[in-house]
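Here you get one chain, nothing else, as structure tokens; it is the form predicted on its own.
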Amino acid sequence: MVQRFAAGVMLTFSLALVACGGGDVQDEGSGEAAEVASAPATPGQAIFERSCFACHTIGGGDLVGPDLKDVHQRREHDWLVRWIQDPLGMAQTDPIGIELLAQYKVPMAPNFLTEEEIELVLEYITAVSDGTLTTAAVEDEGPVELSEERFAEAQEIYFNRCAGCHGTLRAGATGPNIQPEITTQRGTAVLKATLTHGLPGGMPAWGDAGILTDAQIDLMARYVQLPPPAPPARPMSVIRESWRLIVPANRRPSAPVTQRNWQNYFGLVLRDAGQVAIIDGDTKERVTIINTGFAVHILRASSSGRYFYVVGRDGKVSLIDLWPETPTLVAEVQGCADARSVDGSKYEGYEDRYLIEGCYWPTQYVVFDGLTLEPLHVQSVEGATFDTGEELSEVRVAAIVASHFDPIWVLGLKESGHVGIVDYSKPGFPLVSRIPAERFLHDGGWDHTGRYFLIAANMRDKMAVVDVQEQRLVTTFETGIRPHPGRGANWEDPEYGWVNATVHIGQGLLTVYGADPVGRPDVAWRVVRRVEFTGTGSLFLKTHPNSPWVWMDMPLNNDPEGARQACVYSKSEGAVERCWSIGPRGAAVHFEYNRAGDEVWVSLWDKQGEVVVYDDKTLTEKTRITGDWVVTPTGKFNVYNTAHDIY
């Protein structure tokens, strides 16, 4: 069973290339030799490499773990096998692995192998340690030089696979600190080993998966021992230029033509195709595709529901009107050259007049006309941590919440833990204040009652929440493992009444913390459950009114077969209900209701993907959405569920 550390240890799980579950930490390996055989020898050897050598040699030295050479004289057998199962609970119970955790700083993370499995990796370190086994050590040549086409492909694997968790600039967030000063002390066999097979922590097993190739992960590899680029500002006058209005709001139905029932279409992202389908949640059917900007990672509804506001890593806004008989693209524009969040004006009087983009890259937001995406103000977020006061080159926006009852836009400025209020009342769309909360502020959304905005500081392992009718943090508390809640899920607990949940990119764990601050002041903001379910990598829960379910996906677990799982959790017995594979390939990710509530889809993940209706109530399949255009499907937004934050 994953256990949780007591208060005031803190959990720094990587994502990816630093360690097998450790954070930001640097030791004090050179690299300069790894232990890799061109083969695997044993079954052991191949459960090694695959889950342990980015953080352990065999008589190689210390990495981000100790040394495993002769581990079997100096602990014994049935230790071993415990501290391989549960790592955590250990480190926090046992006195060696207190002791271990004290000296290497990390813990280390679960493994999720099983008894035969772990048998066989320690028979493996036991016969290389014999010198029974032999495995050939290769020197690692450090950073090489790349050229130029070489270098630019590099570049684009890092910015569609990488930068979202690591940074335009590598520094970090969701994931570590990758930059050349660390990724060269890992050298280049443990770093080709970690994208290979991924960390139980959440970091993608892209080789296993299939996703990288021999030849691109080599290539990584080298890449990110070589300082990252420069990345390129977007002024006003750059943004202006890409600007392009197709159908001007004069020029379109001033009524529904469709005879559809459009507030029931679902936007499906097809995530590599760089396209989103419009299908009709009634029928099923495709309505149209349209040729968005890359690797879109969220659609928005308008406050009237009539636009779909799309948003692409790559920075491109695209406006759909959803009134004519085929929806259309009908302006689109480029405020970031990277981008995760968008969002309407939904304050009486403003509805669908403004919208606001936040950027990854450059650190600013950018507001445009609601109608046409002419760019109307363009404002740097740059600035320091709420707490240490240390100025910052790189101050993402992450999450964007509309508010119902105030002209405003609440923003999560990710690396400064500032949550950020634009009032689009006034002129020039100032950021008019920057509430302290807590540092590396992810994804979130509103409670019920949509005043309080919920979001989640990820590499702190805590939730954030933030009083936006008195512009204040309320509180901040621990939840798991990097909390990973989307937009979060609300409903009636019959025990502790209203309640907010979040999932976790590193351990599988649904933290249910109160949100009744009026009815249920003795339980607001404080954990009331915690439901362990198998598997890690966990990016979304959603649930409705109308259902009894609160479903969660895990696409960021290291194992293929555990990423295409989904879980369900019972309202009313607060437990899991059970978990099931939802296809053969792929990843399952993401859910999104029916305006019904009856209906739930999920995508798997895949170049030939498919989106998974189930009935809600008996959770039984009723549909799959296949088809040659479904490729990669990832996000799926309801039209009326979107616009009315129903989540």
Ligand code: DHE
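Between two forms, the rigid core is defined as the largest C-alpha subset superposing within 1.5 Å. All values derive from a computational prediction rather than experimental measurement. Residue numbers count along the first chain shown, from 1. What changes on going to the form predicted together with the ligand:
- Core-superposed comparison between these two forms: the CA of residue 612 stays below a 2 Å shift.
- In a rigid-core overlay of the protein, residue 121 has its C-alpha displaced by at least 2 Å between these two forms.
- Residue 47: CA moves 2 Å or more between these two forms after rigid-core fitting.
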The other form holds:
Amino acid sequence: MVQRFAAGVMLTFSLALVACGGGDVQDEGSGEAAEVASAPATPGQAIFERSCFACHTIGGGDLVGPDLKDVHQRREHDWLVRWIQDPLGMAQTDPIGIELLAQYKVPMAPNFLTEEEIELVLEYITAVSDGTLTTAAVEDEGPVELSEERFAEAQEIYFNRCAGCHGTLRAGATGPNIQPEITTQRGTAVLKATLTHGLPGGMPAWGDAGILTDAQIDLMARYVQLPPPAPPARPMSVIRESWRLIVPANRRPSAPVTQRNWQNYFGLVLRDAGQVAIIDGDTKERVTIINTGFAVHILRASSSGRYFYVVGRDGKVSLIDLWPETPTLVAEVQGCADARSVDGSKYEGYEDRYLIEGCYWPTQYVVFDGLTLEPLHVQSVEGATFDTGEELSEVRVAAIVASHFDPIWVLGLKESGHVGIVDYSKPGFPLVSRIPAERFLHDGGWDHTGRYFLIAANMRDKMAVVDVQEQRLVTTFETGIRPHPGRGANWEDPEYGWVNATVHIGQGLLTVYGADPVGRPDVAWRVVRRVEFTGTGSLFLKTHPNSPWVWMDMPLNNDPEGARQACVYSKSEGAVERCWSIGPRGAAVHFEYNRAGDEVWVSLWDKQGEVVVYDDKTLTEKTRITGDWVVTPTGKFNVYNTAHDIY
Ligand code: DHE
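Next, give the form predicted together with the ligand, keeping in mind that what was shown is the form predicted on its own.
Now the complete complex, all chains and molecules, led by this one.
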């Protein structure tokens, strides 16, 4: 067997060996030093392995962060202590910290070590650097093998938890490439540490967060070192077979039967239950629960607001009619094997008529009849990248928005870096334009006029601005580390006029940019404010025309306490008003306003979750929606706001 230094780590650790399930310790040193190396882990070693191992080596070269060999000679001891205590703060204020951030692109994650632990880990790094603690190497475990059954289990976990960021073929997009050429170099121990503790920049701490067990982490660390399995095709014949029309359109009510204010309904995603709850926004009562797709992702309201469209990660689309006494599932179909987005036709004369589903896999979009979900057309979006011309076999459809001014849908084509325009007034629902923009396009929404589509290319740290009326790219500009706006937020800034904004996965930062090329061409599509707040890992921000605030979350924060925080930014002050914890467990994620724009709903994403409702004027809690049925609540979508693209 080849002797390997796991991920280039010039030493390996007894704890890692235990966790790895084996490998002989090779006695590379002699006498005393060798004895030290084969002794049980020192406390510093254990801390290093727990908190530093996924990103750093000591003498094995750079990983996500720099090689720490001789770091005690490069930096003052006090500086090292301060850095470990507050890496985020120092990356903003300290000259060396700023330089490191520029070089490594993602800030070091806070690791919450005590002063004593910091001293122990520094002692350990020094001892290894100086050779007083000798290095040991682990024997390579040889080729990774998994039984058919374990491979299938890993395949499902990968689909559920990993494919969205790393891609079906693992070539990378929102997350890096993790194909076997790379993962086998990292080795099982480092992969396990990464999966357990996460990485700054958005890789979730699957183990620490209690989402994957140790056994599952071990399985996944091995699975990603094997070639990915061939993903399934989904031609029209297969899609048709999945179509189920439960209540034909002519057997549905011709006017609202319910006495409730259905335009203020909220559709709440119960992610892991594969369900959607419909909640009355006036009374906060649960009206009904509907079974939908697997790991259900988002809802959109149809143009009239009468229907909710739901899409699951398994590509299942569910059509819910909100007019009966109890909202009813009236049709379902599975257009993709893996999907994230869906939207209806919103142009005058086409209201509620068609529906598009964007697939993550296969590389296609599917158009359905908006009232029945009968599949009408499948179109591949395969193509070359906008910049290098490289032909790709994985081009995923990310965000989709429906224009209110033309019969078109606007699609973010993630890997190729194009914004696609689909004209649904034309026979065959063709992709009429591919506008070169930036890679890897992810999430976005309209500006306040509905003319410009603003989409994040999060791995390039940029936003792209597309003039949908003229079907051309206006510009791209940098905002910060991994912008993630959701649908974004539009408001009038007292100094800069109409603006739009994004938060970031890799930085606690709200970046505000001018968005009024007519009234304020001097600042249009230029960053006008960078507002820092504590913590990284933001996914969404939201506002409403009637609100004085912009709400921001950080559910991917490495610190579980940080992940429960929400912050509000004051539009009039141009500053963060306050940040606070939404609840005792889970992660605070995603905001939605009620129709009037005077209430904000926030999910506490947990197995036993809650939705917390705030008075938006006073920022005081009004109520909590709780119950056994509130399982992993994530996104929530108000009928009126979603139908009218109010954000
Ligand atoms: Fe989402 C929007 C993709 C993980 C909750 N998410 C989107 C959109 C895309 C996307 C492309 C834009 C849809 C549109 O506007 O048409 N999401 C992905 C991923 O690829 C990713 C990163 C990884 C994955 O495996 O899916 C991912 N998303 C998540 C989550 O982990 C979240 C927090 C909970 C969940 O579903 O697991 C989550 N995504 C959401 C929500 C929106 C969304 C709530 C809609 C935001 C809005 O306000 O419109």
